[in-house]
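The data below hold one chain only, encoded as structure tokens and taken in the form predicted on its own.
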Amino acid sequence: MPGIQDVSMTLEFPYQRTTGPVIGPFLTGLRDGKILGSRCGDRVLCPPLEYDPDTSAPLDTDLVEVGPGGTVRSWTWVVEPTRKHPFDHPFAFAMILLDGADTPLLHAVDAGASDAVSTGMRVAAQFREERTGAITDVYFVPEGQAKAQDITPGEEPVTISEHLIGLHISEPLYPHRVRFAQGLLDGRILGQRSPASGKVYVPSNGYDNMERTEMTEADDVEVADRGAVSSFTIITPVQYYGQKETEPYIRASILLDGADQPIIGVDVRDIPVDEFRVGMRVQAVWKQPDDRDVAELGNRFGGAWEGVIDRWEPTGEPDMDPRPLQEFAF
């Protein structure tokens, strides 16, 4: 449907870690245009290790330069790169035995096409113009395509590495959520009436989890865009870098007329905190149709209220008795 997109979100967790006595110099070398390996007896390990991989015995920090050329020992072609990959076009991941090393390095080869990659081919390192002391500072190309580079070493060693672990999630909205979203764009709030209990759920999960009964489009019902406050919390924003909220505001649950379940996570900013109360009758003031947005609506929680409703206002009606509303506190 127009205006309704698939659910798309990214979960990310940034963190930092110290690099240590071996990985630190290795990353510093990449930033400065060199690839380093570590001596382990009569072998050279690349990437370098702090221990002997056969005996687990600690190794002296004895690093030597390897490469920049090497031989592909095995490889796989990446047809559809993700945003986390080193390139936005197809490329190869390869096990590369660098000249002077005795163990292969797994890294990216930018070869242009899969038929340009083969086991035994020669490749050479290329360093990116902007380097931060990360494994992605370098990549490989077929040896004949390597270009000469003039790299100026940095002033300080790399002692901290920064990482951003992320998971991108994309899925279509469930059919009942699509109808709910379209209702919001049309200025209507849709719920579903359980065929088993007769209770109306807003927004619906597509089933009555108390009665274990599926609900279909035939069970869709429209509820009012006004109701009574069943519970609320006053949120005082904690100030930190990037914080957009500056003033206290209300996050409320509202039992809409015709519903048996309150809508939750409703942010109220236009009613004074000291006037807000359980039982208060409120009315949604919708945004103009062209300004309504349900992009934040997902399959599992909430109603994207701030994307479609401009504000909530008191209706001026008498308050509802707060005692029955205790059942709907969230």
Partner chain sequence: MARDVAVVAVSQTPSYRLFNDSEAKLIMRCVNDLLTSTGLERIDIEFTIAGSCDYLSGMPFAFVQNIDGVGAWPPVYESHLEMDAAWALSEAWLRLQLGDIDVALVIGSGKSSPGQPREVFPLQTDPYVMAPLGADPVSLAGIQAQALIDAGKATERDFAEVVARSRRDAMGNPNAQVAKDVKVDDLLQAPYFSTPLRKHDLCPISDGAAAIIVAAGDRARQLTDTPVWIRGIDHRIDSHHPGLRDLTDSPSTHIAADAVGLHDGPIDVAELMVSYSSEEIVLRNALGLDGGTRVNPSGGPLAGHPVMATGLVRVIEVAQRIKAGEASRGVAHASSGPLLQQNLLCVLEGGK
Second form
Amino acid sequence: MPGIQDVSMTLEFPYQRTTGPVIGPFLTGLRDGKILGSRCGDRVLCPPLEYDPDTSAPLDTDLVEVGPGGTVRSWTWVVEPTRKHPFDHPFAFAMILLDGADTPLLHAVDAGASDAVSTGMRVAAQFREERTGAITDVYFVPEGQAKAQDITPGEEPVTISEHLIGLHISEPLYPHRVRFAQGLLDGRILGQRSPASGKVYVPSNGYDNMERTEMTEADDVEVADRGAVSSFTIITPVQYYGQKETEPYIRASILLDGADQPIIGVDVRDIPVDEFRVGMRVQAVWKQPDDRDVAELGNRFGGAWEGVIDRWEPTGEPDMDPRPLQEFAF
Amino acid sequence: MARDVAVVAVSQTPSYRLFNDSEAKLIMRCVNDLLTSTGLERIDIEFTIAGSCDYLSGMPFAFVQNIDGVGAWPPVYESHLEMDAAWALSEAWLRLQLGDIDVALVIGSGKSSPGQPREVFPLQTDPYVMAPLGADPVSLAGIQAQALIDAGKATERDFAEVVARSRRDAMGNPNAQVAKDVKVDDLLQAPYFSTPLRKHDLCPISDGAAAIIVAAGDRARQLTDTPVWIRGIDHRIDSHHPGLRDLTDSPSTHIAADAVGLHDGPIDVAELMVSYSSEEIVLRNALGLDGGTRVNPSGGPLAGHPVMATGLVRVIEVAQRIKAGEASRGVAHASSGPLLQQNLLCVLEGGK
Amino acid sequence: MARPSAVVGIGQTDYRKRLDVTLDGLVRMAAIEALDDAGMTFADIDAIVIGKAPDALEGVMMPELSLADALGAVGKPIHRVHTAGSVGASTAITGATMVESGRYDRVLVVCYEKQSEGNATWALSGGRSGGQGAGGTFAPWIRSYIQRSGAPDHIGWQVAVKDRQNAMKNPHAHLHIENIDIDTVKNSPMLWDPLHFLESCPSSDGAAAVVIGSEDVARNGPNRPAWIIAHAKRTEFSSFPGRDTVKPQAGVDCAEALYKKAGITDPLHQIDCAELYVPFSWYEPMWLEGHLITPETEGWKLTDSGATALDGSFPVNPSGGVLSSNPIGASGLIRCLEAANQVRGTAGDYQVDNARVALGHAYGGAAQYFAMWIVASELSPQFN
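Since the structure above is the form predicted on its own, I would like to see how the form predicted in complex with its partner chain looks, so please show that one next.
Below is the whole assembly, all chains and molecules, this chain first.
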């Protein structure tokens, strides 16, 4: 039986950025081994902008080539690179004034050691073997170390730039969630009774929001694993990044006996859709203890019922009056 | 003629390296504390505004759960900014100018502990030419610090002195996370993390919340014997593109300083949102602070940085010194964005 | 004391997928159009306020930072609002407050979303599989409404058709569905029972902007102002024992505060048209009732009677509404600016005859955030 673990997830999505009339050609240039800047009055801006930073007027979209050499205007040596940095070994971030440009570009210099970098040093662009039309297609090295490159331009202009953003989140399960999780592993549903109002919250957030009262372990109470359907919908899954569902299913709210708030977002897969109704009495059928898993339980999301409960079955009891249940739709 | 608005009550949680419970609970503690200290009921608060950040929580719409701590039953007149709560204070000040309501609650909260701030914050930067490089605020601060050194405006010893003073002052702050008596020479022996900055030049990763009640005119005088008046609040932004800026200066801070009348009188105390020690140099210069002003007597963000509350905590720290009679006029500063891109100033004064 | 404020300029992009512009380019299109309408340039603006839904929709954190230059904000105050789906209307209200405070004379309000860069259902699901999406949250409450009010099934279909027909007259609308009728809607796939595909809002890109000015600015502008005569906001918890999710108390309180401020005692007759935030068809009758425009169980009857059509006695969503365009973060501002278009007489083919007083509305979260304003063709309209 998997134990109770920290919450750990990656919030990840491959964003598709439209590159527009200036950034598009700039990124196309990088893919093709050229660095481009935009004309703004008698200055050349690199990276280029769509508009004049002083007057906000649109700028000429006809870009001019700058570099590949340049001068470091300021810099920092990154001792411990993050997973998002262009190099997995120490490197310099620098403001690089490219030859022919009037504004410096922030970029990375692969210089080996911090003492190889200084303000005023000369650097030169190197293009990566694999280029996708992104700012990371290029990097810089001390000018003397630049190698000649033979770069074959791509065909289509870059109009979309894909940017995978993945953020790692990890934190302990909060104390009240740990006790709730342990209850689920033991086949019990734990809620908390508000010392202020007497209302029973399940799963509890560790407080009673109505009374703004924190709750402690002393407020834990067990509620029944049966109750009445208070609302539901039948979901036809929309396909999106990370979605694994394909078939329609019921998502129900169930007011458990002894609770004052329904449990929500409960998957119901074994009761026919046309028999399912508000007021129907249902009961949890637990998984075998060894099969119960609370790994999906986070600090925010519902109860991870699917990890511990095999299915919900009609009890056969008479329905509850659906009208008062309307207050327990969520 | 602007309506007088005062800070009447303040509350903050300690700055925690990890608070093992929800942000809503941190907020709830501050709100309950304020209601107790003022004797107000929740329903007496006529406008509520909070600042927090979804991305820190790693969860779109994270702020919605925070409402549980804010208190919203019966329903409340409320708003939310994805900005440091110092900006929420500026909106509350504007809202109180309308004259139809007198009491507002301002809340800031943040938990940086679940994420990796150096990986999250690059998402603040230009999404085409900076974010894909993982351009993190520590590296950018390093570039700024080097520019200060190259311009002859600071030395590494200056940075270390900011850190030593902040950590020493933090020993008197029960909410501080990092407090220690350290010698400048010892700090200068530490290895670099992002040259010319060392790890101690960086703010800690913190969880925490803060809240204040502000009230207008006579209502403020009714609620406290020691109102601290907001004499000016203003915020300005600089260009986002580092290549278009003189990184050793903060033009937006100059503009805000003029707008709040900073130089109309002496400043006894300044609480500045210094996330990296080098930023204190930039801000001191931009604000024209001299030896007559005590800077970050709380230890400042280098001693505890509950992101999204940090700016509001600066207001709280200045207000508390004025309430305690240790200062009569002070300035609180908040900042947002890489390289001190956006800056807010709030001038506070005691008196009836 | 509060001084008057007015919408003096309006700008909108088209709300189809915008694969031709960057985020900078998108917000500038709307902002520049609003400035032109107001007879201004960026240099005339005192402060900027931007609003949008979660940053994760585009993967840009605190986008006011990277958009500051594009919006001419350098050296100025820029403020960012986020109140879930209601954010567009909340942002408009913040803009109005900034002017009413006496501190600023000309405020540029810009809201946007570029859903094509990310995926809203993914973001709404917290980046996890099995997310029920907004429709999955609202469908049970819609079922409760139907059960409570006794409304017939066709009401939802009728709203879906009416709003899409209105959208045919709005060149900015994302959806232009030729020959849509009740059968097309009810034969479209069921997504979240009882909601069909065509009863749901699209995923749109787009930006919207308004310039809000002081009385002086409004009286001296090149075009007619829309006077902002009242605004209100209310919030409640997403979940608590005994919550009425069909008619949330915050929505009732918000409407009461709004009408009181405006001097409105009979909204159905004293308001000429409304732009309500209706992302799922059934929310038209639900908000008619939930915001006290009709008594309970009467909202669907008003819809059924045809009164909410463009030529009816109380047109709702003449622009085509959220059902026809949903750049999430901008959708609330679009409701507010379309209300302004009506009272300025600038609504083009979807202009409601003699519209003098109009309601703009948005809601968000789990139907828990409400933001509304009333605009009028006169600063002090008389109500009988």
